[in-house]
Structures are given as structure tokens and as C-alpha cells.
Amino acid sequence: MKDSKYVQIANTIEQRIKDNQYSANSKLPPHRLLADEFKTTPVTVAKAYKLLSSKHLVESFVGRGTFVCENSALNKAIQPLEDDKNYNFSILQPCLYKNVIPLKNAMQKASEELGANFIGYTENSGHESHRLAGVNWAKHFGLVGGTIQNTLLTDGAQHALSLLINAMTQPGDTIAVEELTYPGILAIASLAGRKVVGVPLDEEGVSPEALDMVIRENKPKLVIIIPSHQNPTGITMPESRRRAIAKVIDKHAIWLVEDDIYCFLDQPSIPPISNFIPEKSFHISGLSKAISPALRCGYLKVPECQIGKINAHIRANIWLSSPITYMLATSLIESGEAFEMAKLQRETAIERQLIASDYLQGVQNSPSGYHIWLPLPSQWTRERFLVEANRKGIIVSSGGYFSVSGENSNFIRLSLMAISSEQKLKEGLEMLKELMLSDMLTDFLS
């Protein structure tokens, strides 16, 4: 049975809020304006607003209008796996069931080695053996110049990003990011009161010419780049592009933050941008995508001149990351199991990309990436597609969540790894294929 007109309008407005088309605290259009858009009456729009208000998505004020309530798009872009009933294509994580047994074994081994020296405070950002493991992890995937002095420990890559934004910029400063980027970066910048400017992408990633222009015009203090299997586009920069980006950064008074969390998916490894400008770059790697999001282990290589400053921020922020967690990570790295687990996830990603290509047309992907960046057919708007997908138990991430400008991007991002079994993945992809080929928009507007 088709929903009432006001429910359909409410669903569309809700999706626009999720996509940041109507941003937090912004004023919604007047009733009459939306009534003209949806070919209905102001009374029907008022009922839609009332429904949205009951869901705490909007709030109305007499004489002022209706405003969007504060809500983070990050929560919508990345929806945790509460159960196995839905087809969750929204969250980028490893196929976790493949890593359970090695993790159990490593935890048992780490517990046997636990002593008083690992359950107290320590100097700097963690024990030397744990930082050395981080050096070896990043080195295995192409980073050079890492040492136990310049490699610091954080509570995952997200913590490292937040740490650097707060340490290296001030409220009101501008940060340059890819024009389509990981929404966690946008959330950090918003909460920290930093301005964000997007840098255009081409088929090889951030455009050097565009980056140079953005730096000249906006004077950002930081530029944050995801060089491998970029989230959400899936682009991996070739070495030549990385060298070109390094040259642009080197000639400006700006710091690079290289979020290299997907470096383990490259085969063969590609030199990080940080290799070419070690004194102007911060390099982030970690284990959350290769092994488990619960393993909050981030390895942050910093310029020699910034070691003291970043260590001070870590101490003021968390004092130190849990040595117990890093015992587990170090055990996995030293035994070589971490690299085998990462290899298994890369092989699984390759298999799942091949499966996806059998079902979906127009895929923009990396052959070994965790996700695909999928354009929607012309008959679909992004907001309506997400509504219909959710009704079928299919959870995807709207392209709007990743846009710096908030402009429409008629794409969706699909994670291929969070769904546990290949059979269920195929079922979900088949449902997505059927939905994309259908035409619900005409019915919606009728």
C-alpha cells in the first residue's frame, strides 16, 4: 500500500537532511514553496513537518519557521551491524569472521606475557616494542623513515586525525580535503570549528593543479589526503601523482596529513606521499581495516620537529593508548600473522569485487578495494533510492554524505565486506540490481 502524500514528502525531506542538503540548524523552505515542488497543498507539507518533528529531526518556532535539528551525517553514513537481518552495505570493515580465530590465539598469547610493566603508565606515547611494531607494519607497505622515536601510538586512525586537526590548526583555520571525502574528517572539522575546503579529483585522485590553486586562494593550514582506495571514490593514486602532490605541498606553508589506512590493499605497495616530504607530512596507518575495528591501534609517523608537540597533545588528550591492546597488535605483527590476515582480506576484497561486477553496471571501483562508488540510473534521485532500499532492508551510504560542498552527487557507496557470507552478499546485490532497474520515481510523484 502506497504511503500518504505527506509521509512521502517527509521521507524525502528526511533523506535530504541525511544527505546534508538541508544542513544542521538550517531553516527549511516555507510550506508553500515545498507545496509547489511536490504539487500538493501547504497543509500537506505542514503535516509532513509535524511528522518530522515527532521524529526529532526538525523543530518549529512561531514566527521564525522550521529548522533542522543538530545531527551528524557520520552516524547515517556508517551504520553499525546491529543484527544480521539487513543487508548492510554501509560500513567499511574487514570480513570479521575470518579473523576471529587468529585474534583469539593472539589474545591468549598476549595474556601469558602480561606483566606489571604493561599495566601502568609509560613515557611518550607507548612502549618501544609497540612503536617498533608500528614501524614494521608501515614499512611492510612502503613507508620509509619510520623509527621508534617518530612513530607514535594513537587510539586508531580516527583519533590520529582528530589529534592532528586540533594540534596543528586553530579554531577558524581552514583545512583542505578531497571534494568527496570520508565523513569522519568532516565531522571532526565541524566539531572543532575548522573550515573545510574541497579539492577537485580526477581519475588519479587529487589534482595537483587544483590543490595548488586551493592553497593559494584559501591558505589552509592542513591538507588531508587518502591516497589508496580513497573513501568514497575508490581511487588509488599512482606513484607519479603522489610525487606531483608532494611537490605542490613542498612549495607552500602547509602540512600534509596522509590517511593511509587502506595501504595494505595495494599490490604491489605504492610509496606513500610522505616518503617524498617527510618533514612536512604526518602519515597514518593502523589495523582497524586490515584486522578489526575493535583493535584501536593507530600508528602515526610525525616530522622530527613535531614529535614533542604531538606527544604533549597525546598526553593531554588520553595520556597513552592501552598497552594491553598494543600487546595484542604487536604479537600479531611480530609473528607475521597480521600480514597474513591483511593478505586474506585483500584476497577476499578481490573476490567480492568480481562478484559485484556480475550484478552491477557502471561500477567505479578498485579491483582490491573494500567498496564501490556506484552511479544511480537517471530515473532515480539519491534520496528516493535510499528510502526504497531501506524499506527492503538494504542499507547503503548516500553520496551526499561525502560531499564537502553539500552539492548533489547521484552516487551511492557500497561496502562489499561487512556482509558475512558470499551468498548473502549475492542476495543483496541481486535486490539492489532489481531496485536500480525499477522506476519508483513516477509512482512517487503520481
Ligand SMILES: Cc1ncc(COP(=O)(O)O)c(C=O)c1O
The other form holds:
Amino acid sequence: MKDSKYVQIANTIEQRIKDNQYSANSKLPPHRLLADEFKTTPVTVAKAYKLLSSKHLVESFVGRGTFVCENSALNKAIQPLEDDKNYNFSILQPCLYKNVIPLKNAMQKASEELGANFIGYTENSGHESHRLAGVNWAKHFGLVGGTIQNTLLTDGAQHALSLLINAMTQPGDTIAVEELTYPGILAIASLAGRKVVGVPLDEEGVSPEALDMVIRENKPKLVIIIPSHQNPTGITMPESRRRAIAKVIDKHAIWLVEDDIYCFLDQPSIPPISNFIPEKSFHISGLSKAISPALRCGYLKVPECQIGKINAHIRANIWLSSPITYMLATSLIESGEAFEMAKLQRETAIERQLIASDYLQGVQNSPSGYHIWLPLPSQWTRERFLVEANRKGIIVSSGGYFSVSGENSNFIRLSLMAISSEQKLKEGLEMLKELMLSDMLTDFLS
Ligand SMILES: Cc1ncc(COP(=O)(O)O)c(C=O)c1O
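Give me the form predicted in complex with this ligand now, not the form predicted on its own.
Next comes the full complex, this chain leading.
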């Protein structure tokens, strides 16, 4: 049977959205125009828009028209733009200008040390001295048991995540993730044809009971957890919760991928879950968040029985990460400067969280985290807020990008670290506060 007219129109518009003919946040043609094109009535077009709206593809605003919702593509979720005209609250990166001088110095030193031995191919994902630096980096923040044999080098944490999803699961397999999680994980799973199931979170992170149930019901091969300064909720799991999660994982035939790239923001450090189940867990740390995303240095500790397999995947994919970058990273770690840089970023995060709390009162956040998970006042939907914020040059990340189910996320994520100066951060926060209050006055913000 043929679809009714309005379903056909909705399908055509959906295809145009997919083809980027109607891009995210753009306004769709008025009903009358589409009615002419499809030789129908504006009422039928309105029904098509309603159907698209129920699929969260578009959103209509009285008096302003219908707009395409943003999709969860990674490049939409996280936007690296920064210029004088915008306020970028979207990207989670260190306050970069603070790291330029130490990086320049380390580059100079590394260039003096550069010899033929560092510019050839190597085995086992990279040089021993570079892997040893990775062992020491992760150890400093609480990981035990790292060695030059079980610690491999990747091109950042994203590469480690992609590597593990591809090496440890097959197309069609299920991966368990936090119900709100880093969109980079969702993007890999979607491209690789893996199903994703969300595990409910409570105020301490992944709930052990919920994880147990999700594993029993969905039989995932892998569970990915961000234990510290969780992206996007900002939750840091206390040690007791980490132990409880380790116990659940230990009971089942499942691997843990512990994405611990924000571990340097915990002071004192908290033992990673991997410490309790070293033979069932992959631990990821790296330098993107503490030093610079441009370094692309990820350190991956793998269970002894998986070293050969993961090394084979690295070699097949990239052979090895750039030793030149790793020379730089190793020099910074060996001299202790990497730890000083991480400390400085942590202190900056603390200062910026304090600044933000003056503008966004009553919002609970991690006091040393890079970001805020901000509930929107009830008169705002996240799509509408994003469109309005964008018009004012404020770039934020919609809660929808992080949600496995698309539900329960009338939130936005605000990074406090990408805007270079504190003065500009304050201006941006003031504009955000005004925008949130502008639609209807609530007592949500001061
Ligand atoms: C939880 C999480 N994992 C991984 C990454 C990517 O890290 P990298 O730049 O080292 O690939 C991010 C970046 O935002 C992240 O938030």
C-alpha cells in the first residue's frame, strides 16, 4: 500500500535533511511553498512537519517557522571554532595559551635530541622510552600495574576507543555505555555497525545494579565507562562505586574500557576501576586534555592476554603513532613539566568553575571539572536554545548529542576552558544567563 501524501512529503524532507540540502538549524520552507511544490494543501504539509517533529528531526516555533534539529554527528556536537565574535562553550580542551611556552621549549629540546633512531619504524606501537613515559603518566594519577609491555601508544584517546571497539567486538555486537556519554564513542559505534545500550547513571555514576541488569539482558561484549569528570554529566565515581562496578564486570564475560582522560583533574587521585580487574580492563589515559589535543598522545594499558592482538591492530591500522610527537610528550613527562601543566589546568578549571557559579547559581558541578552539565529552564527546549544561542555567537553543546536514547536530556553542556580570557568567559556567561532568562523569568538563575 502506498504511504499517504503527508508521509511521502515527510520522507522526502527527511532525505533532504540527510543529504544536507536542509542543514541543521536552518529554517524549512513555509507550508504554502512546499504545498505548491508537492501539489497539496498547507494542512498536509503541516501534518508532514508534525510527523518529522515526532521523530525529533525538526522543531516548530509559533510565529517563526520550522527548523531542522541538529543531528548527533560529532562535528556538530563539538565545535572547535574560536574567534573574536563568538563564545565557544562547546569544546573540552585545556586553556591552550597557558601551554604554548612549555610546549615550544620542549619542541626545541626534542629537536636537539632527534636522531636516526627516532625516525624509523618500530615494533609494539612505539619506542620503549615513550611507552615508559606513558606508564609514569598514568601511574602518577593512580593506575597500578602499567609496564612497557602492556602500555601501548595510540593517536589520542579517540584512536584508542576506536581501536578497542573494532578489535574487541564484531559488527552487530552490542556495547554498553553510560546512558549519557561522550559522542565520540557513539560516532565510532554507529560507523562500525555496533549496537549501543545505555546504562543508567545515578549521582555516583554508573549504577552497579543497572549495569548488572543491562549485561544480563543485552549481553554486551564491552562496557565503556568514563570514571572521572564524566563527559557530559561531570560525575566522578568515588572509590567505593569503582570497586562495586569492578565486581559486576568480574562476574560476567565482558571487557571494560575505562576512558580515564580526565584523571589528572582529581586531587588526590582515585584508583581507576582497572586497578581492581586488570585482566578484564583496558585503561585509556592521554595528554589531549592536560596539555594539548594537538599532541595526539594516548596511553593504553591492556590485559596481558590481549597485548598481541591490540598490537596487531595498531600495526595494521597505523603501524605506529608518530615518534616525533611522542618525543615531545616524553620530554615533558620526564622533566616533570607535563605534571606542572596538568596542575595549572586543574587550577584554571577550579577558578573558572567558581566564576561560573556566580552566573549559574544552584547548578551542581564538579569543582575541578572542565565543564558544566546545565539543565535548561522548562520554557526552553534544547534545540530552540541552541538556535537562539548560535544567533548571538554563543556555541554550546546540546544534551541530545550525548544521549543514547535521545531522552532525558533537556540539558546543555558548557565547556569553561575553550574561551581564552576570563573576561571573555564572564561576558559569555552573562549573555547565556540573559538568554536563559529572556523567554520567561524563572528563579532558576540569579
Ligand atoms: C571522554 C572522552 N574521551 C576521549 C576524548 C578524545 O580525546 P583525544 O583528543 O585524546 O582523542 C574526549 C574528548 O573530548 C572525551 O571527552
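For clarity, a rigid core is taken as the largest C-alpha set superposing within 1.5 Å between two forms. Positions refer to the first chain, counted from 1. Here the structure is a predicted model, which is why all the values come from computation and not from measurement.
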item	value
Backbone CA shift between these two forms, residue 14, after core fitting (angstrom)	10.7
